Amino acid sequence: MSDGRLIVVSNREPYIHERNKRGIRCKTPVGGLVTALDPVMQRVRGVWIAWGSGNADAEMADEKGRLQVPENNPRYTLRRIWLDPKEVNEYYYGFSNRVIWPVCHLFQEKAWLLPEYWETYKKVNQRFVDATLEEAGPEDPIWLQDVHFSLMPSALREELPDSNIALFWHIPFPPWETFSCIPWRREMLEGLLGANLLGFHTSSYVANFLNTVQKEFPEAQISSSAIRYKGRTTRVRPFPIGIDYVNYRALSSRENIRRRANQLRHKMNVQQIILGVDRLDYTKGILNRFLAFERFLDTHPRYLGKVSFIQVASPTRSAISEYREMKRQIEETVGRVNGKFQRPQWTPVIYISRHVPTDEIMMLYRIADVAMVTPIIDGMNLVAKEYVTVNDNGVLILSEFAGASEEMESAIIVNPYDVESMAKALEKALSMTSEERARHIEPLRKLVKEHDIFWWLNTFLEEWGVKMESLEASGGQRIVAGA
């Protein structure tokens, strides 16, 4: 059991300062991690260490990059780390997004295995280590977030041998045969094995990690949930992340959102709506999804003019050439499918390539009869959980390669590579009665409610051995905090 302040280290910061024409504005990134951890950090007055990416971040921090947050009621310390353009390009866009990301999502052919990326990744990891050592005492539990900091656990262990260190890996962990393409894999694994606890989304990712360590370090002693290596034990567990269920239900039930959703549904002038919501990423399976919709319309012409597919594809990582090429292919496919089937007053595919505000996403969730969440591979995919939370009578089509499928097995599970089977899944979903839809979605919604973001946080911290103290979240959920 650990006492002391909770130290969180993540790439993305919980508060960002941006300068615009009206001055400096503080914004909070949307995401489950900030939703769960920010109230805990406020309760325990911890320290959150992150990359200061806002264009006005430096103006708001002291010479060490420190400031107290949130602005209106300061409760904990945000320690910002400054990165120069070369470091951003090679540590973040380079090693994190052009090496670890494609390899862990089974796209190793897209990996840019450049030594300069690795050297900068090591350098930035050490920068975060130095900052953490300045902030953390020997009694402070240190929680590292995600793939950006695989080298930190062992580096911290050298200076703080008795510290309680954990890391949660937020994306898939691939089989050894895939991960082994990274030339620096042993250094990364040894870095991770400095942690007391490693968390992954699913049991299959845990199994992949354990097998990878066994292959790389035959001398290690490995059980189904722990690794003994160089005199230290690292526990490895699955912790499927959830969403803020109560908040999503409350937000989507607001009268203005319900009214606007009804207006949008009437304006669409179709009988049924299929929805996809994704970042524009090659892991999300958007292109195959459109091909499946095309096949569905080819084989079920009675649906022509009666069903439309709305796809939100929020731009991301546009500085990376692979993403620009993927965007071109998807837009060409949308144009071809619409050109093939379009009729007066009816557009088959409505493609939205911009950042869509949360309230608009809520509206789309409410009006969609079917959600297609069919990534080629995904660590978890919270869109699946958001949709069944908001929509009371919809149907979820879910890729078997999304981490969410390990929990949400009562969804219509599909192989995202099999266009024919996805077309058949669409026909099944669209032909279900209202009663069948309700029976389909009710157990999915119950699961999401029970295993929400606060359940994830509680479960992780309890397994980690951080001393607990109950705390009520704003929505009424019980969350915990280090004492």
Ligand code: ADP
Contents of the next structure:
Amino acid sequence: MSDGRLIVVSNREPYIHERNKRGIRCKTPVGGLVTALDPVMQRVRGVWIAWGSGNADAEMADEKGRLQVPENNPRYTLRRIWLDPKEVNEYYYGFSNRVIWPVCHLFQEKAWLLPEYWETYKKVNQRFVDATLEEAGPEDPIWLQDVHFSLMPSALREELPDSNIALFWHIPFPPWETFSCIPWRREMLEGLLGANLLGFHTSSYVANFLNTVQKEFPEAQISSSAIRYKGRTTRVRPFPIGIDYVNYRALSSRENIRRRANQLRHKMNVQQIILGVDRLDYTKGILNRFLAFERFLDTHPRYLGKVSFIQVASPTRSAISEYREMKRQIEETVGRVNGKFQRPQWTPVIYISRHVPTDEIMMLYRIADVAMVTPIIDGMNLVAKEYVTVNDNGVLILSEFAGASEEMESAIIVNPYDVESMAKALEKALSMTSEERARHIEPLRKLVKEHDIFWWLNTFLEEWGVKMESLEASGGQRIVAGA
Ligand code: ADP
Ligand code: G6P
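For the form predicted together with adenosine-5'-diphosphate (ADP) instead of the form predicted on its own, what are the coordinates?
What follows is the entire complex, opening with the chain shown before.
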């Protein structure tokens, strides 16, 4: 039980201030963690501690790095932490995104196991611990987010032995053989075991984690949902994350979005539209998706001129060479596929490689007959949930290796490595009747509605044994951002 404020800690901040020639602008970053947690913090209030990554972030915060957000309707405190370029390079790009990210997504061959990355990761974890100790009172539950902070639970536990400390791991947790290629795996696991509760998206990530702990620490006592180690118990459970369903439905049904979506659909002058929306990450399977579309057009020429594929792919982590290389390969493939099929009046692949505002993403969800969400592997994937929320008559093609497939099993499930079967899935999706589509999407939408982000929050807090007064006070009322 807690009367305190919720303290959330993540690497990525929910609001970034950037200065350009026209002045300072506040942006929301692209990514599932921020999409999911901002509505939570708007509901619960409290403090969100994160890296201040924008070039005007310091100007917009007080001397402690604090400001109230969102700007137009302040609901919680953002506390920004400053990192120098070496720290950004070694802790964020290095250990988080060149070690933990590839290893947990089963791309061990892309991991750079450099000791300097590990040293800086430790140092930055300690920096966040110090800031958390400044913000958190003894009653305040501390909720750490994601792979950037595996050492924080134990480090905080030393200072706050009785505090409620939890961590949610937003990406897959791999089998022991994969995770244990990280030379510092035991320190990371011991760090995590300082938490009272560890959350993962799916039951298979939980099973992988429990098995990894058992292999590394044979003396630990392990049940299906808890670990007893060095006299302390950590509960471990799946909590499939969701979206702010009500807000998405409300925003996407606005008259101006409907109207602009209809106009766009009309202008496109094709019978059907396939959509992909992703950060440009090598885990997202974008390349294979285009190969599947190419195969589909090769084998079903009657669709030439009638179907376009819109891919929104926002550049991400471009300081990392593997991301730049993948971007190059994708762009080459788009050029090749378009060169092969294009006609004066028809573009097969429309490729948008930038951040797209949320209302435009909503329009695209509305006009797409089929969404291809086919990551090679993904912790959950919120795009799948957003699409079925917005579109009442679409078809979802979903990778069996996206965490979302554990719940959304009635989607058209595909193996993202199998280009041929993805081409067949496209043909199946595009030939469904309107009634079949409505029957297909209805149960998926129901599931996303029932297991929305507030269901996730409540389930997590209940298991954690934390009751937030601010949450009780807001009752069942939904918060509609920007409404
Ligand atoms: P990840 O967290 O790995 O990026 P998710 O699918 O869980 O993947 O979440 C991605 C979030 O970012 C979704 O809310 C989606 O709408 C948003 N998003 C993805 N690509 C773009 C883009 N190009 N422009 C704007 N928003 C995007
Ligand atoms: C994934 C990670 C998040 C991260 C997001 C965007 O969802 O789990 O921790 O914030 O990707 O990536 P970025 O590196 O830009 O924060």
